[in-house]
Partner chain sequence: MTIRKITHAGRSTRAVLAAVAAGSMLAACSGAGGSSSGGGGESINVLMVGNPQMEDIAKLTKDTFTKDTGIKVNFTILPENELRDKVTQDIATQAGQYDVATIGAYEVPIWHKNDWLHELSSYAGKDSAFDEADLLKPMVQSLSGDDGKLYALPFYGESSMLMYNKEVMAEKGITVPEKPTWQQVADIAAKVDGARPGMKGICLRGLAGWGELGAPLTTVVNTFGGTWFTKDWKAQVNSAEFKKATNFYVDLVRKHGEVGAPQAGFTECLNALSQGKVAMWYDATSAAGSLEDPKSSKIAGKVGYAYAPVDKTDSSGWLWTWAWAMPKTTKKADAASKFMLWASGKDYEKLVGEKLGWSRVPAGKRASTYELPEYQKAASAFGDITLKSIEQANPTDPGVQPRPTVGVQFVAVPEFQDLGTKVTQEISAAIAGKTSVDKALDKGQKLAEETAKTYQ
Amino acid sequence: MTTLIPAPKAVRAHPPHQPGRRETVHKWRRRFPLLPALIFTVVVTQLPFVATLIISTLQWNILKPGERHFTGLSNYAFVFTDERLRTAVLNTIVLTASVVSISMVLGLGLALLLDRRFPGRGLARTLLITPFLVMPVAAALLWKHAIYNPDYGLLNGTLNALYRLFGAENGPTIDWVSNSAMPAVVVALVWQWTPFMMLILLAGLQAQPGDVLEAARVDGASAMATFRFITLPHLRQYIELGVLLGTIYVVQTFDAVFTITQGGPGSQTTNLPYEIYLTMFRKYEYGEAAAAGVVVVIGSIVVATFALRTIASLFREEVSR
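May I have the structure of the chain above on its own, in the form predicted alone?
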């Protein structure tokens, strides 16, 4: 006789747990205090950028108010083919590369100096940081009038004093801004941005493991060998971070160019921000200026992406220690 075994009952699958109404309300209650800041950020940053995108597709000259019309991407084609804008791009590259590289080298030297213990180190650190705290326009005015001025500036005054010291009646009167426009702007910006590089590299030096340096010292490594094979590789990410952040900020330089040289003589120091200013407020071509501004923003976003990746890698390295 065959015994029938009853089939097992089907197990009823329970639906995945859904958060209840109370949990959802609790989440939104925690996020609600952040909404005003989010709305403010969107209104202040994203809406003007959207307006700039719209304007960049228009042929709009304020001197011809009745001729505003949609032109598509023709303003962007003009941005990439106009000779003045190509010159401005080249000047921007030269200015940015010069300021960032020189500031990085000087900042590294100052950071190595401040990493050592000596009397008055705190005061020296404070004084060296001061140029970075000066407002850009004030710093540019200081260099233009107090240092570069051919009649009463510090440079010509020092030269005249040296010439009189050696028996000459007067030294040469040099117009530094007219004769060396780009170097004049570069020096002023290097003076302002060197403390920024110094702070980043000093933070990297103070994060260096002391036991590694002590082991190298015990093994008889020289100071140069220690710097070359231990300190410099450790500072690589900090150097990359300083270069990327410095590039983002120096590319947007307008104050020094406008105050010291106003883009001249000719177009020797006209960079992209100043060229956009000229296109907007001298030529009154709103569409072309907006297109150039969008191109600059996209380039800055690309550089900022690499900067954020570098910062994230630094954080991961600190967490893994």
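Here the structure is a predicted model, which is why all the values come from computation and not from measurement. Positions refer to the first chain, counted from 1. If you superpose the two forms and keep the largest set of C-alpha atoms that fall within 1.5 Å, you have the rigid core. Compared with the form predicted in complex with the partner chain:
- Core-superposed comparison between the two forms: the C-alpha position of Arg30 differs by no less than 2 Å.
- Superposed on the core, the two forms barely differ at Phe70: its CA moves less than 2 Å between the two forms.
Since the structure above is the form predicted alone, I would like to see how the form predicted in complex with the partner chain looks, so please show that one next.
Here you get just the chain by itself.
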């Protein structure tokens, strides 16, 4: 008894201190074994970024030793005023927006089809996922040589076969990559990213409660109405996730641009990663490259946030209607 009385008093007397400290000690005891991992993570992920921030304030061309010096924010000024970089930003936005939106729409369609039961569904699903598993460089090479090549590519080959079928001697020789460079890159990327969107949306569709759909059917809702008012709002989170992840990855596209078009013709398909690559490995201007890299990171965050908000508000309207 006597021992019990002072204890609550003491607790009441120092409410924020005693248990807090004990808890902190306890917490740290639990955290301690994780600390090395945490420190390691910080070192390998955050320190390079800090280094990048520092380098972005330097005037540093490695081909001109002895001229490295602090230059403040002038590299950023260059990034924002340089015409080529502005084009690159624009191209990055066009590329990312079109790839993400087209692959999202296609992915949604495929997911809806795959959500139904049909014989051979497992096989169809595996085949549809395959493009996403191909290495980006390999995929880009495949598109450049096997499909777009004007001499021996599949597209012109098919065209020629069709022409011959109707009696012509030879079809047209279309140089796909030079004539429509941006669409060529977009199509190759859509091919890679549609399965990703499809997978996420398929997971969403299969998580849809069956009783709600059944209730809608019993109430006499049409398939279109069920999709629009029940399935689509349910998929919202999944679409958001797909757009977010897709945007983050597609903004960084390098392989397709490097392999298929080399940023050309001119700088029509030069996106930021490729422009940064040129700055780093042709111009050897490390400061400019670092500054552009920082801008890409910030840009990715902005684009992703923006995309997310647009979609969120679209759905709010949809629900309130």
